[in-house]
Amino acid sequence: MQHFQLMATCAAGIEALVGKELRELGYTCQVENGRVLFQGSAEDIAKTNLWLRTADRIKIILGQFKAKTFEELFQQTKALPWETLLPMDANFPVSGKSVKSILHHVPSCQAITKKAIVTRLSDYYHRKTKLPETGAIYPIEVSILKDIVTLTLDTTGSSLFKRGYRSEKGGAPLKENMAAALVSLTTWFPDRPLYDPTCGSGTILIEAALMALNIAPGLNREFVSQHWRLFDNTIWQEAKQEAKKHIKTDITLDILGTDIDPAMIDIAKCNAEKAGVSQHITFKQMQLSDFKTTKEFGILISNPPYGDRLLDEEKVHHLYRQMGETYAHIPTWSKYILTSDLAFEDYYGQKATKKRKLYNGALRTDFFQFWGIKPKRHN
């Protein structure tokens, strides 16, 4: 069985979550900035693509070397055994990036890398004419950091955040893997109430329900490597069948999502239906300040509008004040609020127990955590 050096890429700030997920799946891994390294076979590529909730992609690391000239880049790329993964008709687009390196012109790096692979494959397959590139897609990336070249093959295709259930997003949507990360960073367990007062298209709550029901996030989508000759047809089928066996059906969840916009509630309901979790989440149109509950020890997660996201600054600060006033009446609840507004606590009226820096796409945000009163222990 062929084993590969694999890499799960992710947003800055959530590498530890991806590492935790991989360890829970049974892998030994190494956490680095923006990625987590681990070893695995074709079966492991299928398994991790299906199950990882907070990662962006699963990539095979094909080679790593130092290169300061285009000739070094060409020769060392050509020396790699590309034929072990790429068939003669492989369609292999080459993307690239370069940071703090002598070889800084990315289009040239891409062209040299492509030429080296074409030369290697043409020699191996005894082709004197151009390679056809009419087969399955094998996305290759040449990444250069401080003159160290890393060549990778993307096994995922469309990013892992594209679960396949979100047909409509509304304005300024939160990616599914970031929503899963937010849930993972809270103290929520499926036996506790969960509430999102600014639920928008419902992503945070849908991800929470998928986690609680142990539904693999990639179960209802395709991956680029499903079409590779490396994979026996049964590998993906068996991985999906195995994932279906682990779905929990005997569970009751108390999940509520509200939004001031009735159109967003309709979108959230549609997305939850498509994700297969609609019977586990209640969505309703409601103003944030109208929330009242007698339930205790719940978890509130919110990704409200920020000043540069949907609402103007004055309205946003009014919303933050409303949150502080409304949630002061549920002291046993823990509240987790994501915003790029560093002055959020001033308007909310309370200092966070803890803050965590996260990146929502390219936007730097903080995840403000206000821990509730803990339940008393009975001796």
Second form
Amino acid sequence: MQHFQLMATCAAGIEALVGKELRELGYTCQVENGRVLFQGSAEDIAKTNLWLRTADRIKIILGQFKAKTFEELFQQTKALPWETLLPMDANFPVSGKSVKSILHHVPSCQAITKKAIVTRLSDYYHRKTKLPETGAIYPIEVSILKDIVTLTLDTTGSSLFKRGYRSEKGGAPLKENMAAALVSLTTWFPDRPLYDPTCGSGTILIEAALMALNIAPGLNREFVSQHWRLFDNTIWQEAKQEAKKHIKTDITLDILGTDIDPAMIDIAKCNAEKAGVSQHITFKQMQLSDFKTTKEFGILISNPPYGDRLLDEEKVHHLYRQMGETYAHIPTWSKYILTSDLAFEDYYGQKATKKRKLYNGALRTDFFQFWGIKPKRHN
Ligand code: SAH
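For comparison with the form predicted on its own, produce the structure of the form predicted in complex with S-adenosyl-L-homocysteine.
So here's everything in the complex, that chain up top.
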């Protein structure tokens, strides 16, 4: 069986979560900046694409070498066994990036890489004329950092955050893998109540339900490598079938999502339906200051407006004050709030137990954590 050097890429700040997920799936891995390295077969590529909740992509590392001239880049790229993965008709676009390197002109690096692979494949497949490039897509990347070239092949296609359940986005949605990361960073267990008071399109709660039900996040989407020769039609199908067997059906969840905007509630319901978790989440229109509950030891996760995007600053600060006042009545609940407003605690009226820096797309945010009173243990 062919073994590959693999790399799960992810947003800065959540590498450790991707590493944890990989270890839980049974892999040994090495966590680096923005990526986690591990090894595996074609089966493992299918499995990790299907199951990783917080990663962006799974890439095969095809080669790594030093190059300071175009000739070095060309020769070393050509020396790699591209034919073991790329068939004669492979359609292989080459993207590129270069940081702190002599070979800094990215379009030239892309063109040289492409030419080297074309030369290699044309020799191997005895093509005198142009390669047809009419077959499956093999997205290649040439990435150069401090003169070290890394050549990768993307097995994912459109990023893993696209699960396929969210066609309706609404105003300012979180990426699905970021929502999953937020849930993982809390102490939520499926036997506790979970509440998102600013649920928008419902992403956080849908991701939580998928996790609790052990539904593989990639079950309802396509992956670019599904069409590759390497997977001979069966590997992906088997991985999906295997994943379906792991879905938990005997579970009761207590998940509530509310939003002031009735249009968002309709969108959230529609998305939950598509994700197959609608019977596990209650969505209703409500302003957050109206929240009352007699339940205890719940988990509240919120991604409220930040001021720069949905509402103006003054309104947002008023909203943060309302949050502080409303949630002062539920001291046993743990509250987790993601915002880019560094002065959030001042308006909320309480110092966070802990803060964690996270990137919501390009925006630097903090995940403010206010831990609730712990349940008493009875010995
Ligand atoms: N995490 C969500 C996006 C949330 S955006 C997603 O992935 O889709 C912030 C949401 O807060 C918006 O949907 C907005 O309607 C809601 N909101 C603003 N003020 C509110 C209030 N006073 N009470 C409840 N929700 C409010």
